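Presented as structure tokens, the chain that follows is alone, the form predicted alone.
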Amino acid sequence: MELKEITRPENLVYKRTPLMTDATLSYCPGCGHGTIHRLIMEVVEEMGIQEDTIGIAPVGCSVLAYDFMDIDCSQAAHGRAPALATGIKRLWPDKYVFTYQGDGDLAAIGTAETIHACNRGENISIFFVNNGIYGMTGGQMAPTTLEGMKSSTSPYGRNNETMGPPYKITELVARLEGTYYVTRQSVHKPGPVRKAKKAIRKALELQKENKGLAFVEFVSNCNSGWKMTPNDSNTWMEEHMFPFYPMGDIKVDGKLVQGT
């Protein structure tokens, strides 16, 4: 069989969504950001809402998200993405508005904006990537760093007695009346990728129904910050991150379904 026959459109099992630009991703090889970007753009393409979608880029690893996503985007100061998304959505209620934030941005510096946007039930989607550290700025300890987990500012491992325990902001926001759909996903294997894509689509579709805030956490690796190979970081994530941050829906249709 010749190459041109193998590469016929009907034989392709993978192709790039046209809503990802030609820019080379700046993420480390093996990082989950690129996969999550692609999933969001696939959903936007399939829903046919490219012209009506506005993304809010944060400060952190995904600061250049707007270079990779062929949609309208704006950038917020560190932690302020939910506040900016609130303003945009209130000005253009028919637009699909989402934030894309890491744990240092969302669960540390932006805690207040996150909590209040969720409590108000803003009709936006928040996509939250949790890798347990400040990935971009040197791998410092974040609020999501696990007990005993080493980081550049906790080289002997996080000590809960002196540093406080990690907190699950996703479970926290699920208990606020304003959140309608809260879930935790991952993208390290094909099966979880399919579930993550469904969660992204549900989050965006809820905006059309004006149901309130949808919050999707992605537990992801940081092989550079964790100083592991991509494969080892995925294994470490499964063994250590997932027991503390369990996968699955936490709140559906405004009702808690996990941790009640």
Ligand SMILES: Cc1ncc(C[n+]2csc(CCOP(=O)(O)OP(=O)(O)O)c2C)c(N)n1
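Rigid core (definition): largest C-alpha set, two forms, superposition within 1.5 Å. Bear in mind that the values here come from a model prediction, so they are computed numbers and not experimental data. Positions refer to the first chain, counted from 1. First, how it differs from the form predicted together with the named molecule.
Residue displacement note: residue 24 has its CA displaced by under 2 Å between the two forms (rigid core superposed). Taking the rigid core as fixed, one finds a CA shift for residue 9 of 2 Å or more between the two forms.
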Second form
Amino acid sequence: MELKEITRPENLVYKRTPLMTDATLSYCPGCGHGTIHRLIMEVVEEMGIQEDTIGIAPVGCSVLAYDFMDIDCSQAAHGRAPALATGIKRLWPDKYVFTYQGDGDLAAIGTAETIHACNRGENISIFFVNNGIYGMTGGQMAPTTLEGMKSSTSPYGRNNETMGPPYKITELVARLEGTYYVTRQSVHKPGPVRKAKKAIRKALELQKENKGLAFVEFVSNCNSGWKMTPNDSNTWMEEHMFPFYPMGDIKVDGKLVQGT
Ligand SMILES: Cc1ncc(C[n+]2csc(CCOP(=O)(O)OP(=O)(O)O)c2C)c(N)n1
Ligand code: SF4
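Now that we've seen the form predicted alone, could you pull up the form predicted together with the named molecule?
Time for the whole complex; same chain goes first.
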């Protein structure tokens, strides 16, 4: 069969997401960041809100998110994305405003901004990528690093006695009155990808209804920082991360449903 025949329009199963720019992704091959970007942009496209969406990029591997997403974006200093998103949303209440943050950014340096924006119930969406370490700066221990998990600053494994236990910031924000929808997802397989996309859509749609804050965690891999192949990192994630960070909705319609 000739290439021309194979590439007929009716055989097309996938095409580039139109709202992802042509910029080459700076993520390591196999990393979940790229997939999560794609899903957010697919939802923005399907909802027809490209002109009305503003994303806030963090400091971390996704520092260049604004280069990859063809929407208006701003950049916040480390951990300050929810504060910046608050200001933007209050100035333009009709815009769809989301933050995109890693666990070092959101759950360590930006703990205060995260907690207070969630407590105030700002009408924004927070997309939180939990890969268990600080990816960009060399794989240091993050608040989300599992007990016993090795990182560049816990080379013998996290010791809960001296380093404190990992904390589930997602369960924590779910308990705050201001959060309306809180869920935990992953993007390592087609089924979870579909669920994650639904969660992103729900989070953005809730902004129309002025319901309060939507918080979507993605448990993801950092194959480079974990020093594994992409496949091995996904298996490791299923075996080690998911039991501690279970998938699914934690708060729906302002009511806790699990993980409390
Ligand atoms: C206030 C401040 N502290 C530390 C840094 C250095 N820094 C830049 S990115 C980063 C880690 C980001 O990790 P994470 O948010 O988990 O994102 P990932 O790279 O894993 O996606 C750190 C510590 C900084 N830029 N600013
Ligand atoms: S260092 Fe980790 S989080 Fe950063 S792009 Fe590479 S795999 Fe992804």
